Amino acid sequence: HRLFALLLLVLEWTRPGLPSPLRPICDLRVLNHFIQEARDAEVTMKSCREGCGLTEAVSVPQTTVNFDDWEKKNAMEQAQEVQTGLWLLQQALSLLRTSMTNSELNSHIDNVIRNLHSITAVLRSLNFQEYTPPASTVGPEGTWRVSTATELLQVHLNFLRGKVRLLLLDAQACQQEAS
């Protein structure tokens, strides 16, 4: 509920005098709040001894980025390919919440996979269109596996800091604000 709060704060921040419909939400403080949430589940997560693993390993989003790559798609390529990870976290960290009993943990997972939810709903804001997983469970192309927890939470950590944030700076409705 803390991070609703939030989010409805960073939109009042961001939204002039004027009345007007749902302003995208350009303002990188709310995900630098959700890259700092990443990194103390992900410290917590180094200091756990039992009850905090995974049970099979999972697909994940590879998080480097080739530039040349990234600039040549167009927006809605970049959002296919962040919001396809983005989907592929939320079903790591569902698993992986699932399977763990320790429940300092858990709260930290939580509030990791609420912050995927609201994540997509900034893109919805941007004007990306919804993203529709794939209907066969063979993972997209640019994934790779992982095993373990502390691995999951690296590449989540990584994934915001990598593709998102350059979503969001490159984000056309953004730039228009900028102007």
The other form holds:
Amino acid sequence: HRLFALLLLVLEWTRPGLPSPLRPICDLRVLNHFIQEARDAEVTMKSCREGCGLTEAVSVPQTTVNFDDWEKKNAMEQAQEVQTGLWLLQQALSLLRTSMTNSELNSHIDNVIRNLHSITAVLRSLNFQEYTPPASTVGPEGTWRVSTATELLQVHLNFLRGKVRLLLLDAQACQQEAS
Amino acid sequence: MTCERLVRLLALYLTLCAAAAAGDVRDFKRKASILLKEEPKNPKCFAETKKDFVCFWEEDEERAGSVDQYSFTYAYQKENGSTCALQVLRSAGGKRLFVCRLDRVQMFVQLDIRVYREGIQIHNRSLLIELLFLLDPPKNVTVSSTGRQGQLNVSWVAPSLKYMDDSMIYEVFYARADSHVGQVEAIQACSEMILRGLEASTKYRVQVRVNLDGITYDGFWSAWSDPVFVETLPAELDPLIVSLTFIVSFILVLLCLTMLLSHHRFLIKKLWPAVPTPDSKFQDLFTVYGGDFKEWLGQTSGSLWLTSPFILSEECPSPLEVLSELHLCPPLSSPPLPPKASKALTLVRNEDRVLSKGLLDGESVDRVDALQTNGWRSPLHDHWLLDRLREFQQHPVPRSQCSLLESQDTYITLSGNKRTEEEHREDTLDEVLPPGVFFASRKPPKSESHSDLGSVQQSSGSGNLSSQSSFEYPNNVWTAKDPGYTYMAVADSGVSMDYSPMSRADDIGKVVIYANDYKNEIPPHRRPFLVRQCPVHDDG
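Right, and the form predicted in complex with the partner chain of this protein, after the form predicted on its own?
Below is the entire complex, every chain and molecule, led by the chain shown above.
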């Protein structure tokens, strides 16, 4: 799965000429793989005692999912919520990476950051609009503030399992391909 | 009317609600029993669908307080806490269940639960709801045959949970109906499975349960569905086995046929043995002389007769028991009998030693004691007998006077010839005895002299006697005291002599009648010395 995701990234970066529409990536096994790695990072972080903390509080997306509320949102709102959350997580994890001194955790964080980029590419393949980061560093609505690495990785995991997965499941491009 | 209708509707509604509640309670208790075994933490919580979540704990009846003493509080991550209304249910074994049903369910966020009893925290737990699913068993489990031997197709209806279909895993349990030991097959994100490797013509029990894969969602294995019993198809003949069996059988049949053909002569000889014929014993009898025995005898010497195999055979003469004596006519004038001629006599001139040897092999040596010593036949005696016969034929002795023997001698003869007397006279003396025919006479108690018995084969057959070794004394020489007795001595040499009048179709018209009957009949024109009737055992 890791190789598959890497191959997707390479193809995306090395494609010649005009950008051609990406083939929709609807196989959730890719996301499952990312979720597994996120869980591994969280478990490792729980056992870390030193050299594995955030230097400052960071904004992270809310992971709460009420299915009734979620189904009331349209696809665009869902996509924007997910893409915003992915951006926030990338920012927070990058900050964590700079403050990490534990080598084992550093590898996990690197994987997680790469996976977030892959998920962004998957969303792009599903014709979701590119996310434009906000100008302000203050977290938009619907965000939380976390101050520990454990909380950060927990949010990261829950976000992938929840909203990201729901968005991919309901992606229109995947629905058309299935039919 | 309106009020009554409303009352009825209300009663019906309450009844239905009560029934539903009872059903719900029953289902809850069933799931609670599963969690009581599977979940070590308290409170024990599970989600049945995406929109409900239940927590409970169990306490003994004696130790439990009233529901008012307890408080159940819960708080999602980054939110304020809430309180859940508790319900009390009584369970088996004197237990109480305190149950909380959350009215607002949020997933993918941490939920903190605290239970207090009279202000004292008794339970504390943090959990994620999407990881505590306890689903209902799959419904509409259907088991059918796939059309192939040893296979069953199992299908079911997955729990209707959106976004969770690809996360469900199923276990299919199947076992023989009469056994509790079975096998479990797992499958993910699919609502049907083919069971293979089953025994033919066997009844199987199939059950299914469901759980989540643990990646995005997780939980406990549901209860097993209600068992479904199905019998597999009967065993079919594998075409390869059938063809191989046919080929092997064909090869075996070919081998058997080859063996049979190679030994067909032996088998035919054993299964259908040839009926022995006397042709080989009597050279040219049937080929040259057409069965005319008399002519054949005439053309052949006596030695030929004597050299015939059955004469030389070692067959034992049958014992002949003399039952009574026949007092015959006073003797004719005749030369004295040879002192050692009181033996059974044949007209066979040669091969005396052979015949006597044959006699001595018999069991009834005692009865044939007259034949034991000195040879039982002598040429002199033969000539005397022939002379006597000729004389008798020329001058038949009246009945009252006929006798060639002394009164105390015993004579035996057989009846049955219907040939003419003239023919007899011509042929009698020239004939030889049929094979294996012997006389036996009882030694008279008083007289030292012995009369010879003569026996001449009657070459004509009347048809009355069809035995193998019948003979007849020819010429009405002897008169019987009682005409109803017939003697017959038989030495069975195993050779069947067909003396029937119709024995040879070629011989019809020829005067070849050799048949003699065993019947106890005495032709009226012949009254030989039929002394008495002896039981004859034909060994042939």
